[in-house]
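Next up: just one chain, as structure tokens, the form predicted alone.
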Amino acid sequence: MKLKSVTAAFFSPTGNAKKIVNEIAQEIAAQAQVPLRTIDFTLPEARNDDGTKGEGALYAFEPCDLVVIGTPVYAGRIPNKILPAFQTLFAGNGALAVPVVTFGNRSFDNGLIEVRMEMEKHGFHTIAGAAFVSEHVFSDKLAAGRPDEEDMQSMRRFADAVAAKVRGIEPGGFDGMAEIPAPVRVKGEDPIPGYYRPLQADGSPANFLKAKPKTTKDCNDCGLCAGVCPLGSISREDFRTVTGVCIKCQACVKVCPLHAKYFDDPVMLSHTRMLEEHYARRAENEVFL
């Protein structure tokens, strides 16, 4: 099968999913010798539906397109506030898709199968999938420095395998001239259960849904934090104020050049200690073809 284009699409508050999805998509596009398109739907303005394409989708594709689409997993699934984006933004129209998730050294649980299922529901044919480890946004002790060079090599090998699989699809595939393949088999449960329930260091439940970032006196009102918040929840009039929902993505913490943003919720910090104690080993990437 001859591709017409490859797209890297991602939700990536701190840049880990962006880096991984781009690496995979770039390699596939280079092998197929086709244009590479990028869709970054991290910020709210990229998720506004103008109703002009597909069935209300902002981003529509055709049968000879391939989309590598990725997100970090939160509590083992697609972040709940971002799930609607996977359900409304994309119209596959028979395009190929490669779902990818990143996880911070614990587990990707049902995140990958959830992305695969959403892509299949919206007109894509998933032909491969992968889960790659990246440094946990709560702690630099978990998967520190990942993805590292070993991970990058694994991504390239995965991309090579995907490109080879596409080449092996007979001409005219998926438009009635060839059998449509079953969705790629990936790790996960169907139907998908609820989100992972975090624990504190003592093993008790950890509920820190209301935790929000705080700001030190070092803040110089540069506004970078408000510009990267994926829910637009940091006030642009007062950068110390969180006016909406916080998903604990750490984008504001990571972007601040003065390290003026931080979380001090005791339950959230206890959960982080639990993760550091029990998930310090080198977690493995997993690919599915």
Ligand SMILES: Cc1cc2nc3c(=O)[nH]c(=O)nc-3n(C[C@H](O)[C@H](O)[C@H](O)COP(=O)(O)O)c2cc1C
Given for the second form:
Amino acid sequence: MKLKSVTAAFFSPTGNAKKIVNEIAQEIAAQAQVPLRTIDFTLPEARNDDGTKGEGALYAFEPCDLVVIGTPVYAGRIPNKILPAFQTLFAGNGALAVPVVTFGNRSFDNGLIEVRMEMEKHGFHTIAGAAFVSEHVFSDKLAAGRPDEEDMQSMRRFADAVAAKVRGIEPGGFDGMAEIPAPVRVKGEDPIPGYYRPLQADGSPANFLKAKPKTTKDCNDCGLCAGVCPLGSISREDFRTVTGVCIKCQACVKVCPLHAKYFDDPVMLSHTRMLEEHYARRAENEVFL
Ligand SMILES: Cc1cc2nc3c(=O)[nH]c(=O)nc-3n(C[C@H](O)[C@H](O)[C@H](O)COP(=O)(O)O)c2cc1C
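Hand over the structure of the form predicted together with this ligand; the form predicted alone is what we had up.
In what comes next, the whole complex appears, and the chain from above leads the way.
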């Protein structure tokens, strides 16, 4: 089958999913010698989530398009506040899709299968999937420096295999439509049982849903933090105030040049210590073709 275009689509508050999706999509586009498009739906404006509440399916595809679509895994799933984007923004119309997730050295649990299910529900044919490890935004001790060169090479190998699989899809049928393989089988449970429940260092449940970033006196009101918040939750009038929901993505913490944003919620910090203690090993990437 001959592709017409490849799209890199991602939600990526601190850039890991973006890096991984871009690498894979670029390599597939280069192999297929077709243009590469980008859809970054990290910010509320790109999701029609800025109060205007648009009517869904902003991004429509055609049968000879391929989209590599990715997100970080939060609590073993698609971040729950971003699930509506997967359910309303994309119309496949028979396009091919490659679901990709990134995870911070613990587990991707049901994140990848959830992306696969959503894409299949919205008119895409999923032909491959992958879960790649990247540094956990809560701790520089978890998957530090990943994706590293070894990971990047394995992304390129995966992309080459996807490109070969696409080439191998035989055109056939009465109107020249390609014969599409069954949805890719990936790791995960169907139906999905629920979200991963975080634990504290002592093994008790860790509920830190209400935690929000705090601001030190070093803040000089540059406003970068408000510009990167995927939920638009940092006040544009006072960058020290969180007016909406916080998903703990760390975009504001990582973007601040003065390191003026931080979390000090004791339960959240205890969960991070638990992760550092139990998930220090080098987690493996997993690809599905
Ligand atoms: C709220 C939250 C929950 C997370 N849950 C998981 C998880 O269940 N398993 C895991 O391995 N990593 C988890 N992570 C780590 C992220 O998947 C990882 O840091 C990823 O690289 C972030 O991607 P980004 O740079 O595109 O924002 C979580 C991160 C956050 C902020």
